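The chain below stands alone and is given as structure tokens, in the form predicted alone.
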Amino acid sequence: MKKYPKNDLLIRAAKREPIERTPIWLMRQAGRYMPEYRELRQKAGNFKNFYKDPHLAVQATLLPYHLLGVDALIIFSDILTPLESIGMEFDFKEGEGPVFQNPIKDEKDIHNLKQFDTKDISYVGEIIKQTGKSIDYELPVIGFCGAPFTLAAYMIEGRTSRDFKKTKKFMYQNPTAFKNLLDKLSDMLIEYLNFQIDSGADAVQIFDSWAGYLTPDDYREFALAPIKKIITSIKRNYQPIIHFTKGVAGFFDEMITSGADVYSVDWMIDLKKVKQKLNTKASAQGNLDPIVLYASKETIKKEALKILQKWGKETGHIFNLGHGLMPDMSVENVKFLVDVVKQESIR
């Protein structure tokens, strides 16, 4: 039977319960900036083999536990993982990221998508289970998914984009078909996140990486509505839901109606403003600019303290970056940030 994590700081902060210090974990905390990660990646041969191999993926997930001393572990996986089950074919090309062999071009392609089956991603459940067991349930294990709009954008563009022209063109020219795609993705993600929680995830994060390219009206209609549907349909006990949208400053008021327990924000919005807007109704996560980690330790400490001071000593804040760690960052600087937050946020 699944055990509750011994260090439950993240869960308490998410639920605005008393905490003795601010919890910290980092997006992409297991990544190429770690030599140990690069060794595992080499063993796997390619990125897809890496996240589909529970033995290697668990080792990657655990690296921040051993090397950084973070307060939560996010499973080593990818937001595109469940898309293979519904018939989307893609590979990861070095220096390019994901490239789809069969991008969505019209309504027929949406109609032809297969039914999602959790058996196709059983390895994700294994990674969650084995991570918890490996550390004797010391820390919360975070599961995650990409948001419907972000996944739809990858499926239509066929790769990462600078302007999401194909996606937005499709959205404006075929709004009914586009909403049908979002609906199919929402149903898939409800099943996927429920599967992760059933497998032992202590929290789940929804990543909406590309919704910041929308207008506030389009954000409400095409990005926020499906996330609300997902959040109301997730079956959980204590597990908090974290909602992350990159580039959210323009429609933060809309984002915080999604029903999540925690709103994760990038560095383009002031944390003091976030706190005022949330007004004790939900918690916040973030929001150090990752580029700060290229600076001196003195600067890293100064910038981290600014964020801690903006939130203050109340509960309800999980320290994180405004986006993920980058491949050429210094492990020493990342560890220094974790130590600073743990020392300086003691209540």
Second form
There are 2 protein chains.
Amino acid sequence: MKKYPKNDLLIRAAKREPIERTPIWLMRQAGRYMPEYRELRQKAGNFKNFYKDPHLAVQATLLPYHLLGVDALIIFSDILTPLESIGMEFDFKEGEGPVFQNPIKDEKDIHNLKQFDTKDISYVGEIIKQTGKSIDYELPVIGFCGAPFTLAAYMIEGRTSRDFKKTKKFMYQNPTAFKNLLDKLSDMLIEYLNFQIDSGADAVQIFDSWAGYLTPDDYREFALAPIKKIITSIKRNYQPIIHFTKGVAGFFDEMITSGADVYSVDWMIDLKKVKQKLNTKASAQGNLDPIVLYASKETIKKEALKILQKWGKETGHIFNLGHGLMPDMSVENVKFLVDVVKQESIR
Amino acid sequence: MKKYPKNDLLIRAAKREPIERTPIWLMRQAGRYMPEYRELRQKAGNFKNFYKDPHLAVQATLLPYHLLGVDALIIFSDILTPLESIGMEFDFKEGEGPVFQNPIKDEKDIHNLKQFDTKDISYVGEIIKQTGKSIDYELPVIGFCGAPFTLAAYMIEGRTSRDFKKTKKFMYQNPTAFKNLLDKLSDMLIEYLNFQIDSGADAVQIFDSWAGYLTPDDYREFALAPIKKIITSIKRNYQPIIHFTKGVAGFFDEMITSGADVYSVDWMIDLKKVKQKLNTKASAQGNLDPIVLYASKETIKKEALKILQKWGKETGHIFNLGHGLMPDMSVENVKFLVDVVKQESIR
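Go ahead and give the structure of the form predicted in complex with a further copy of the same chain, now that the form predicted alone is out.
Every component of the complex follows; first up is the chain already shown.
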């Protein structure tokens, strides 16, 4: 049986075991804001080659280990990765994000989706294995996936969207077919996350980036239900599950019934309220507004301290942003944030 | 003293007086989805000429009276209208929205803002007067303004934004100057709303479209405080104040201390929860997801009924969307929604 990584602060915080200080990692911590990342990206030629090449992807995953000193490494990959295996073809266009060749239009398209095969994403397993090995299992390696609703939205819109018009129209007009799609995606994600854990992931995060645009009723039915199914079905020893939803303030009470160990929230909800609602039954991750990182170090420190104070000295908090780092951020400021949290959160 | 309009359902719902049925109007009800609106827009030549020409703007304002049968008419105008008077120059670019020539960069720019003069926006008073007269005061005429935080964000970003990076950076780095700007805008908006009420507005709505991107602490300090100041300072007889914030679920408890008569909310918060929290002390407006209007009539009816049922038969609810109508929506579906709500909400 796989053992805890040497620095197991994140695992302990997730399980509400005692911790000496608050663990910190950052969403999109291996990203375009790092010159070293941009070099690797250039070597790869394009984004897909980059995340499919274990050698380059592991180097990207390790950058925050070398440059930031974070307490966990999330593998460099993309939430769309497993969709190629079920027959969805897409490309990443510069400045546009993913564009699908044949977005889902109707029931037939859902019926025609292929069976997921972990062989098609074996490179993800390689990245997890090699990352752990490269650092001699010093830090937890976090695997991840997109949540069923978020993946369904990408598959139906065919690209990112501001209003999810096509997705919601499909959901409202044909809820049975939509649920069928969510079911297929859930089954795929159970296999995918089990595969990541078998490959050595010490934790997995489920990203529900788009569910925040739903009504609370629709959130419960179309976003939360499939996630509950996934969480119930994952085989794991110690590995905590982190559940992230952007824009969750209106249905946080529902979200925290998903069965996850850690709920990752954005900055539009008060961490003190989050703590009260969790009532020692689960942990929280978050929730600095990434925009703070554009400000002065003085401001960064002030805002980081606010968050640490909101949670207090109890265990159960993993410091993170409310959303990912952005390409034009300064590595120096990001590193400063990591240092501040590590220094100021000592028990 | 001005009297209630003949159909005063909206006023009574806002004051929690008995109503025979739920009043309905829709944000952006006079808009590009109407062929008749597009004709008027073409006549005007550009968007600015359109809202500055009382003759054309009144015709636009009246379209939902003739075509939809709503219970209130919001004047056709723009939240940026008063900013020209204080020296901010901007244009509306096709497909891009407003673009400011000289966005606010520093304290000096704030210091140099001119004194607001209602003479510069006398056309807004004309539109209100002529709208009421045209329909022989049958329906309430709603005036409106943008909230200080939202206007400040436009002035600093210089255009719409997805992350409000410049605004938040300014706010974090220079909170005193930012508050000074909010103060100037609040003073302007007090004059502006008083002018609208003096011109005959039966209600005014304050649109805080962007405050939902703040943390709850920053919302309280930078968005809510100036609105409280405005609401306290408006001179009115019966005219209710409607306070709209997009993305408010994380700080709804704070929002409802603003002193407004009606809180207008988006669809990401449960109307039942809203009702409980208001606890008969104020009214609510909302909160259908506009995207529902792309679906079938059956779906529109189902989702509208859900909202009516969540509030129940008590007074205090004004039916509306959670956000504005969109250009590619069908007039037929919009009209269907209005009819359904009017029929199905009879006490």
